[in-house]
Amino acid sequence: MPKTPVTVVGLGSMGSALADALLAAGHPTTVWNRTASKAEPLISRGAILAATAGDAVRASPLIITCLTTYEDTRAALEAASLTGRALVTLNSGSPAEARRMAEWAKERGARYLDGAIKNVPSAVGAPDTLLYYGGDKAVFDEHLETLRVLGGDTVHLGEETDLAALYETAVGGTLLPALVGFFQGAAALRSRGLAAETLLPYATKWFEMIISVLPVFTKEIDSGDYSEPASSVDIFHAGAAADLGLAEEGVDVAWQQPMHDLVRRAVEAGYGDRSISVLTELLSVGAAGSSTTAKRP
């Protein structure tokens, strides 16, 4: 059975395998990238590079763009008809760019699709590579043995366009405070002298301990109930003077203050006894920051 025809726009690393990955299972592939020149590996292996986005689009019925920002998709796009064709984005950004995504796309006769890749360009095609998607059903699922060709661990979380730009920043803010985390534990080790690489095997153990409780405080948060603590608030914020005192072996923890100061609020409001999952309701906005069931009885 022919494969179906898709157009790749944006070729940066992750564009690139994408690309590939379409290639490599036998999808017509048209690609176009405001510098030519990096469709040339992929030209090599079979591609079609469209002289403008609006051949580019012309060309399949699917249409991928990986590009930085929802901007950038739409300025690539502005002067291409998208009349009937399935649009799917892998771009960063905030939820409501998505849904001004969204609308933009349907404005424009488009039948619209958002996702994020939840890994590396090296990862693209692997069975175990999540992608997920919200929007169109019917466009996932007419596309998606397609969409399989990219990552094997491909979600549709909801027909809401702009879930998956949730769920991508929900999850993308752990991102950097571990990494810093991590960074910073690099910098008190190289302060002494000692590789960094010496700092792996208890790090890994230290992201296995964290990945074990994250069952429990969805548990915690999902109730409200934050009353039988593994950790409570009152631990974390005696343990700040330790985390700053970090600074002694040369060390800058600035960037930690505004963590200890959630906690500290998480006290003041009197949420010491209960878990540290309770942050929670502090980060919330509107009712359910207001939770009673966090209180103290």
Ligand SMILES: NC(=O)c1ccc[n+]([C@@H]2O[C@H](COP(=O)([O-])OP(=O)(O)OC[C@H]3O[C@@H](n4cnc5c(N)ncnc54)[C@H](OP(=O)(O)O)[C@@H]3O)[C@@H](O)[C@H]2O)c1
Contents of the next structure:
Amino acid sequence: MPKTPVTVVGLGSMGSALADALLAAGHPTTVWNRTASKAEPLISRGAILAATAGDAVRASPLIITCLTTYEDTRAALEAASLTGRALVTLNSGSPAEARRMAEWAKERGARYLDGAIKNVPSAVGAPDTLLYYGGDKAVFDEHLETLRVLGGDTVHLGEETDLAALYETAVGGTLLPALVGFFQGAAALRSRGLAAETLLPYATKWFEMIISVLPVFTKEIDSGDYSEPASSVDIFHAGAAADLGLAEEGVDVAWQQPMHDLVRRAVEAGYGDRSISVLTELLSVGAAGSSTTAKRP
Ligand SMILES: NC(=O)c1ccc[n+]([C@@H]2O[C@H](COP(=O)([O-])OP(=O)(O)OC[C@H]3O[C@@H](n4cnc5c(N)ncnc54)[C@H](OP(=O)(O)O)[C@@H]3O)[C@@H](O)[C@H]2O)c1
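The block above covers the form predicted on its own; next, return the form predicted in complex with this ligand.
In what comes next, the whole complex appears, and the chain from above leads the way.
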């Protein structure tokens, strides 16, 4: 069975890995990048370099883009005729930007699927690499076999085009605080002449513990019942002093202040004896899905 021809627009680290996986799976692959020289390694592996983004779009029924932002994607495709093409974007961005992109694609007659890849370029093509999509299910079904080439764990979240961006930003919010917390730990150990590597076994167990309690928290959040805490707001409030105590070991702890402020606000709102997951109520500031069902004392 002949493989679907695919065009990949955007050959940065991620776009190049996507094009590489498609070539390896035997898809006729046309590529375009603003800086054409980045296509050279792919051309040597069989990719066809299009002279313009418009030519690239004309070459295949399925167009996969991986530029820095949605805005960059629109800029690159501005002069291309997208009518009838299946357009799949795989850049990061906010749900609102995804909705704008969907409108733009619709106006140009494209069939649009918005995707997100939550892994690094070297993981592209692996059986457990997760990519999720929101938008036109018919496009997803039609090209599922091709999309699975990019990662075996390929999921359609729903017809709403902003769902991939919504889940991506929802999951992604943990990354920077978790990493900065880890780097702060490494700085604390360094202040005592200890290698960051010695933190690894304990940090790993810590992250495993966090994963293990997430289902408890989601149950509390979804039911709005925070009244039987395994870890209360008061406990976290008391712990803030110990966190800040790392300053005495020569560590800059200023980044923690907004999180401690959030915990203090929860205490002031009367949530001290509730589960720490009640912070979700403070973080919900009136969006469509926000809940006001927290059982206050
Ligand atoms: N790398 C990762 O680990 C990773 C993981 C998950 C998701 N992502 C997401 O994937 C997307 C791409 O990431 P990347 O790592 O591949 O970035 P990158 O290496 O910096 O590449 C960016 C790409 O966007 C192109 N570009 C940017 N602005 C443009 C414009 N105005 N017109 C035309 N082309 C433009 C660049 O073209 P030039 O080559 O001409 O500059 C390049 O092809 C981002 O949204 C990123 O968040 C990346």
